[in-house]
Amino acid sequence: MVSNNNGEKRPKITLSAAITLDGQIASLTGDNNLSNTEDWRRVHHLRAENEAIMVGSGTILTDDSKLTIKPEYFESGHLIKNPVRIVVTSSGMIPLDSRIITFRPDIPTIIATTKKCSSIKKKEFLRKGCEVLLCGEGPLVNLRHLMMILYKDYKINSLLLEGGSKLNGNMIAEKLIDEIQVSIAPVLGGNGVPFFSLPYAMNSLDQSPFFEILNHKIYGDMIWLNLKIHYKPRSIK
């Protein structure tokens, strides 16, 4: 749990991603096969440490992600609790046959949307067993409001963010990300999908948050970094 300067409480949020050397999370065609076996094991353990996992609708449309934990990455007999699954979609435009909805319906799935989502689509989500949260008028989901609801009403203290690009950018613009765990693969993405798609331009590096390296490790042919975000300029000494 994290409290801001206004005393508002929300989950601690960790952004997880695998990226290329030039900062892409996927190629132009959506190829995001970046993590090796060792890194995937780390990712699934990280998922198990968090109470919720969140993605944007673009990730569902591109990857048809299940957002579950694979038992094969854990020792036999290890008790695994899958995190609550959350999809951020301002208009509710994700297919009802998406695996996040149809696979393991016993795992709670929340559709975070806005009043742009039709009443018909909301009823369809509910009929499929999902919960629907209306967070703002639109055009985008009010992410701050969503985080407060998740903490207050769902008792979620920790949340793992797995993108994609626009959601990553909007979350950091709202100063809602606390840490980043990123693995860098030894390949280039070219004109692919950037790690962050910020909703504004930066005219100076002083406008960027400062990312403090807390830890680092080698996973096979990948470099893993654990970064703490300070929403203030970097100080070069």
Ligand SMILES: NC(=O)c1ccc[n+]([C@@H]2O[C@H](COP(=O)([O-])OP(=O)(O)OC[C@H]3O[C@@H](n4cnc5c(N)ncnc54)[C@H](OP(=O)(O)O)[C@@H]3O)[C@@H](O)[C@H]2O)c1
The other form holds:
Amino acid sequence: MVSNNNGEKRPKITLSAAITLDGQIASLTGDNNLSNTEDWRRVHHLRAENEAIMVGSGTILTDDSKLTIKPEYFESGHLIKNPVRIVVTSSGMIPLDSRIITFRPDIPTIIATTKKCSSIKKKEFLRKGCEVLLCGEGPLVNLRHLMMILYKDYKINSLLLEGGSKLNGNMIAEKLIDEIQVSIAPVLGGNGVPFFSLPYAMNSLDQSPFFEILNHKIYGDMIWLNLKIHYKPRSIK
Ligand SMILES: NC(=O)c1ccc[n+]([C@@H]2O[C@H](COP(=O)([O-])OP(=O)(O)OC[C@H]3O[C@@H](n4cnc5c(N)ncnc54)[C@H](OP(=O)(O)O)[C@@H]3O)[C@@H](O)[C@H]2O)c1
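Switch over from the form predicted alone to the form predicted in complex with the ligand, please.
Expanding to the full complex; the earlier chain stays at the top.
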């Protein structure tokens, strides 16, 4: 759990991603096959350390992610608890046959949406066993409000953010990311999908938070960084 300056409590939020050397999370066509086996093992262990895992609707539409933990990455007999799955979608326009809804319906799935989502679609999500959380009037889900509800009503203390680009951008703009675990793959993405699509233009690097390296490691042909985010400008010594 993290307590903001104004006393708001929310889960500790870690952003996880695999990126290209030029900072893309997928190619223009949505190819995001960046992680090697060692890196996937690390990702699945990271999922197991968190109480919730969250993505934007764009990631569901492109990847049809299941967001579950694969037991093959753990020693036999290891007790695995899958995190609660959360999809952020203001419009509710994700298909009802998305794997996050149909695969392992015993794992809780929360659809975080707004009043833009039709009452018919809300009912269909509920009928499929999902929970529906209304977070604002739109046009986008109020992320700060969502985090407070997750902590207060769902007792979620830790959350893994797994993209995509727009959700990463808006989460960092709201100062809602505490740490990043990123693995860099030795390829270029070209004019693909950026790691962060910020909701504003930055005129100077002073407007950027700075990222303190807490840890780093080589995983096969990838390099992994664990970064702590400071929401103040970097000072170069
Ligand atoms: N390499 C990696 O580690 C990695 C990981 C994850 C994803 N990806 C890639 O990322 C790409 C998808 O990224 P994306 O930017 O298109 O989609 P995204 O960030 O996954 O989802 C964005 C969508 O979420 C909804 N949303 C609602 N409230 C929002 C808010 N406050 N802030 C931001 N979004 C909000 C909006 O859709 P509604 O209209 O539904 O409201 C928005 O269009 C895919 O190519 C995927 O493969 C890569």
